[in-house]
Structures are given as C-alpha cells and as structure tokens.
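In the form predicted alone, a lone chain appears below as structure tokens.
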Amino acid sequence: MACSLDPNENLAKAEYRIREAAGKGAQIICVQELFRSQYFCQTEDIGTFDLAETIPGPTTESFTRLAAELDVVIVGSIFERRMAGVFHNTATIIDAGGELLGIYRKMHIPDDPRFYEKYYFTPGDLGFRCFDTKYARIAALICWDQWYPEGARLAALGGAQILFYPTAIGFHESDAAEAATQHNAWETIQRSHAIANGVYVAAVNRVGHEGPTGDGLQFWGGSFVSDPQGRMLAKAGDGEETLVVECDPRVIESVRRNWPFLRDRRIDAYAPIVSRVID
C-alpha cells in the first residue's frame, strides 16, 4: 500500500486492507515494512524517533484485536522503541484468536543513501526465530534481510514453511535507469531462497513516490509469492493490490524429496561460514 504523512491514517487503511484480504479467504496476513509511516530513513532527523512505539502498543493492541476477530494470523510491522535509546525495526507475529506469538528484530541493517537505518535501528539481537501458528510454521524476515543466504537457511532449517519478507524498496529517482535490473535480483535473490531451501516465499513492499520530487524514492511494489521451486505463484503491480495465495505444505515434502539439498549440505565443512573474511 501506499503510505501517507498520518500515522493513524496509515494504521486504518492496514486494517481496512487485511479485512479485506481475511474476506477473500486469507489465513496469514503481512504488511509491508514500517508501513504506518513514509519511509523516513531517507533522512536522518532525530525528531523521527517520536513515530516509535512499544510493544505491546497502539499497533500490536489493533492487530489482535482484528486477528481475534477475523480468525488470521497477523505479521505487523513496527519502528519499536524498546527503551531510551534503543530502537529496533520489528515484526510481530499474531497468532489466529489474538496471542501475540513473538517479534524478530530486523538483523541486517542498511546504510545507504536514502536508506539511512543505521541511524535509526539497532541490530537485532533474537536470531531467526520460527512461529507455530494455527495455519503454518513461519519465519518473518525485513527487507535488508532478504538478501542474505543464511537467514534464509537459518528460517528453514527451524522448520518455517513460509518464509515473510515485509520490505521497502524502491529506487532513486537518479537511480531510474537501473530500476529493471535492480528489482529483477530483489526477485532473483528470493526465488533463490525459496528453492534453496524448499519453502515458500512471500514478499510485501510498498508502493507510491515518498521524498521530495526530483529527490525521492520510488518504491515499485512487486509483491509476490514463490513457491518452493521458484515458481511465482502471484506477483503484484506498481499499485496498491492485495494478493491472496493457496500454499500447499506437500508441495514442500515432495520438492524436497526430489532436490533434497538439505539432505546432502556439508554441515562438516561450513565452519569458516562464521569468520568475516577468510584469509
């Protein structure tokens, strides 16, 4: 969805929308990142901080609520503050009747330009955590995160047969020659995951220009769902769309059973993995 300047606008346009997703038969909903505000780490401005909210908190307190009464599971996206001076870029995860499951913290965090989250977020600090909800065992990722192999792997090895992405990517208007071919490996990198490890992947971005004209970013939508072998599934427009996708969890057994690459991983060998660089 596009997002505007109101905090509470955004926060009732969300909850319009997964009203609208549970009534065309949705069991697990996800929102993009960060979605009740703009992108605000475009700039770096300390006043910023005042979007943040705890846990439990407005947001969470909404999405149980609606998780309660439409009977779905809720990934939620919020800019948490978990104390002065420590805030983290989270998912929270709404189990069908309204229990809040738990929250992964963003772990990879960008520094870019116009992608300034270094200023704003803390690394995460729980790991690649899977959830047990009433439909599916899921993993809910954040953005930065959906470029890096071993979250991926780590999500799966857990056990999550659906692996979320809430994301905002985009590209600056400056950058517009390079768009196709940035938002074909954002596409790549995540279809690779999915066959990889023999899981769904679920991407929600958002949409519509933020920032000043000539001087903004352009976010470019592309919402999609691939399937454990790559297969994409659904795929949204540049417009605020809302996807609805049947995820068959034997699919994931006989993919598996067919490219058992988690069979046949070299868990003797992958020590180096952990080092930064290996001399």
Second form
2 protein chains.
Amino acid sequence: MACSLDPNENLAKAEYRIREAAGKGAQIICVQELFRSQYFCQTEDIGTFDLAETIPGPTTESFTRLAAELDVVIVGSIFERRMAGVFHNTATIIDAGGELLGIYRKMHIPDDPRFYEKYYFTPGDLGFRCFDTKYARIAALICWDQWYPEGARLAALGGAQILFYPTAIGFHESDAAEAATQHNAWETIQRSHAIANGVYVAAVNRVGHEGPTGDGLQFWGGSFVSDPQGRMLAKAGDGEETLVVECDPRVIESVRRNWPFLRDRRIDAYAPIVSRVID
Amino acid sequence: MACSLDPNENLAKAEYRIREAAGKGAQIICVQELFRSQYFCQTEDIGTFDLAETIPGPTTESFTRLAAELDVVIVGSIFERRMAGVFHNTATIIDAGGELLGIYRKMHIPDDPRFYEKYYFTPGDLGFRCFDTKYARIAALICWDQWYPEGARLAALGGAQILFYPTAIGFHESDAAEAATQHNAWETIQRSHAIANGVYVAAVNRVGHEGPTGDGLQFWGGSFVSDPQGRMLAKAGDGEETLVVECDPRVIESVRRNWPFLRDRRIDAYAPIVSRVID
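With the form predicted alone already on screen, would you show the form predicted together with a further copy of the same chain?
Zooming out: every chain and molecule, the one shown earlier first.
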C-alpha cells in the first residue's frame, strides 16, 4: 500500500486491508515494512524518532485485537523504541487468537543515499527466528535481509515453511534506468532463497512516490509469493494490491524429496562463512 | 558439447573447441563437467572406475600444453583417481603458460535416480578455493555445488571474481514436464550467487542425449554467463556452442559500491549455519 504522513490513517488502511485479506480466506497476513509512516529514512532527522513506539504498544494492540477477531496470523512491522537511544526495525508475529508470539529485529541494516537506516536502527540482536503459528511455522526477515542467503538459510534450518519479507524498496527518480535491473535482481535472489531451502517466500513491498517531486523515492511494489521451486505463484503490480496465495506444506515435503539439497550440505566446511573476508 | 563413448574423441573435441574459443579472444576457458566421457553416473558399474585418471595425468598434460601454446587459462574437469578406493570429481585450474595452479574437488555430491554420484565420488576435502590466474582470480565449483549459497559465498569471500561451474545437468525423459521448472531454478540460483556476492558466474553445461532411447538423460545445455547484477550476458541453446563473454573487473568494483551487501554481513550471527538442522 501507499502511505500518507498520518500514522493513524496508515494503520486504519492496513486494518482495512487485513480485513479484506481475511475475507478472501487469508490465514497469515503480512504488512509491508514500516507501514505506519512514510519511509522516513530518506533523511536523517532527529525528530523522526518520535514515530517510534514500544512493543507491546499501539500497533501490536491493534493487531492483537484484529488477529483474535479474524482468527488470522499477522506479521507486523514497527519502528521499535526499545529504550532511550536504542531503536530497531522490528517485525511482530501475532498468532491467530491474538497472542504476540515474538519479534524479529532486522539484522542487516542498509545505508545508502536516501536509505539512511544505520542512523535510525540498531542492528537486531535476536538472530534469525522461527515462530509456530496456528497455520504454519514461519520466519520474518526484513527488506535488506533479502540480499543475504545466510538469513534465509538459518530461518529454513530452524524449520520455517514460509519466509516473509516486509519491505520498502524503490528507486530514486534519477536511477529509473537502473530500476528494472534492481527489481529483477530483487526477485531473483528471493526466489533463490525459496529454491535453495525448499520454502515459500513472500515479499511484501511498499508502493507509491514519497519525497519531493522529482527528487523522491518511487517504491516499486511488485509483492510476490514464490513456491519452493522458485516459481512465481502471484505477483502484484506497482499499485496497492492485496494478494491471497495458497501455500501447501505438502509441496515442501515433495520438493525437498526431489531436490534433496539439505541432505548434502557440507557443514564441516562452512565455518569460514563467519569471516568478513577470507584473506 | 555432446560426448561420445570414446574418451579420446571427447578430448580431441574439447581441444578443438578450446582453440576455437581462444581464437575468438577467450582468456579463461572452462569445459563442462566430466567432458571426457558420457555421464557414467546414470548407472552404478564397477568397471566404470577404469575411466578415472590421476592428476597430473593425460588430461592435465594435454591442457597444460594447450594453455602454454594459446596463453589461456583452462578450467578442466576430471574423474580423478586419487588412490585405490578414493575417487573424486575434480576441477583442474591451469594457468596461461601451462602451470597447474591447483585443483578443486567437488564438495557437494548428489545422488538421485540416474545421478548416482555418491557411488563414484568421495566428497571433496579441499574446501572452496580461489586461484590467481593470469587474467582473473577465479574459483571453480562443480554442478551440484550450484545449489548451495555457502559455496558461492566462500569462494567470493576468498576474492574470486568469476565463479565457474562445470556442469552435467539434464532431465530424464519421463520428467520432461518438470524440465522447464528445473532449468529456470538452475539459472535463478546461479544468477543469485552473482547478485549476492557481486561476482560473475559462468555455468558450462553438457548437451545431448545419453543412455537408452526413451529411457536416457537429455542434457539441457543452456550454458550462460551472469554479470554481478544477475543479468544474463550470454546464453547458449541446447546444442553445442562456444560462448565468449567479456567480464570486466571494474563492474565488480562498481556494483559492490552500489550494492554494498558484503559490508553489512552479520558474521556475529551466522555460526549456526554449520548445523545440519537447528532444532
């Protein structure tokens, strides 16, 4: 969805869309990254920290109520104020019935022109986590995490059946020529996580233009779900859209029997992966 | 290329094609996996071990001469007899000038109906390696290694600029319906290695039909080179073909500045990747 400058309006819109998805039969519903505000990391502004909230807090209270009412799992995304001076980019996993199962704090924090996230977010300290929800065992990873095979692998080794990626990715207007390449790479690497691990991947991205006209970010949308063989089951356009996609755990079982990649991992040889560079 | 039942004929054909590539300006030339024979792993046959050779041995001698004569790097692929009872699926890296820089022994060994590699090949014990050739720092990984982000990552952390994947992948005739999905996944995951690591990836695959008519393997060819953003620079069809593709190291520098994935890896959190499963 597109976001306005009013956090309450954005929450109301998200709630409306969660109801819409549930009405269409969705069981696990994921919102986009930082859906309560525009993507504030375009600038470094000390006042922006006022947007942060605690967990539990207003957003989890709202989603908890909704999850109980609709009997759906909700993967939320919150600018978390953990304590004075420590803020995170956090996903909340609320089970059907309304229990807050836990949180995931974005582990990989980007910093690029117009994406000044290192200013706002302390890197996550909870590692990569899985959650047993009513409908599936899932993991949430967030945006920049998308580019790291390690995060997807660790979530899959933990038993995740679906990886959710709340996202806010777009391009600066001056980079429009590069946008198609970036968008394609973004899809490719996430589909590859599905393939490498035999899991479903759901990427949920922001849409719309934010920032000054002619000098802002255009979020490309294109939310999608990939099956465990990397096939696109559904893909949104660049406007607001609610996708409801069936993910069958029997497909995971079958794909992993046919493509037994997890059987042959060389765990005796991977230790140097914790090196920055192998000199 | 397609392979006959005569190892000497296959070597002669490979030499012819290496000359052809060098004539077109190629500097680093990679042959397909186990190019000296048909893909013998379709059956488990004790006599087949007679095809194995030592390193150095006849194939490296031939490639060493050729590399010296043509001033090209040659990435070879050999069914290696290391000692009685220990055989490997091995890549040989011969520098321009003719020096055998070293070898890589296939780390991930598949075993599927018609791909009985665990019968023939002891898993590699050399880890993932990089080689400074005259023209680039490269790594060779082999076929099934393709499906493992860890191998690509470790090679890239070691400084590889191009990952070469000698390959023999195809489909059993009864699986033709699945072939397009598999082929697409195969491309996708290798392009994702290029993206995740900011490297070039060159996949070099066998073509042709081998085995009994109506009950054999159809190798799908489709050799390709991906740039560090996952873009297909060139792609072969399903017949014999020699691709010559320019890989510019300045592109690696530029892509990694624009997509600084390696900067933000959470090496403090990846250690559990050496687990089989995270229970």
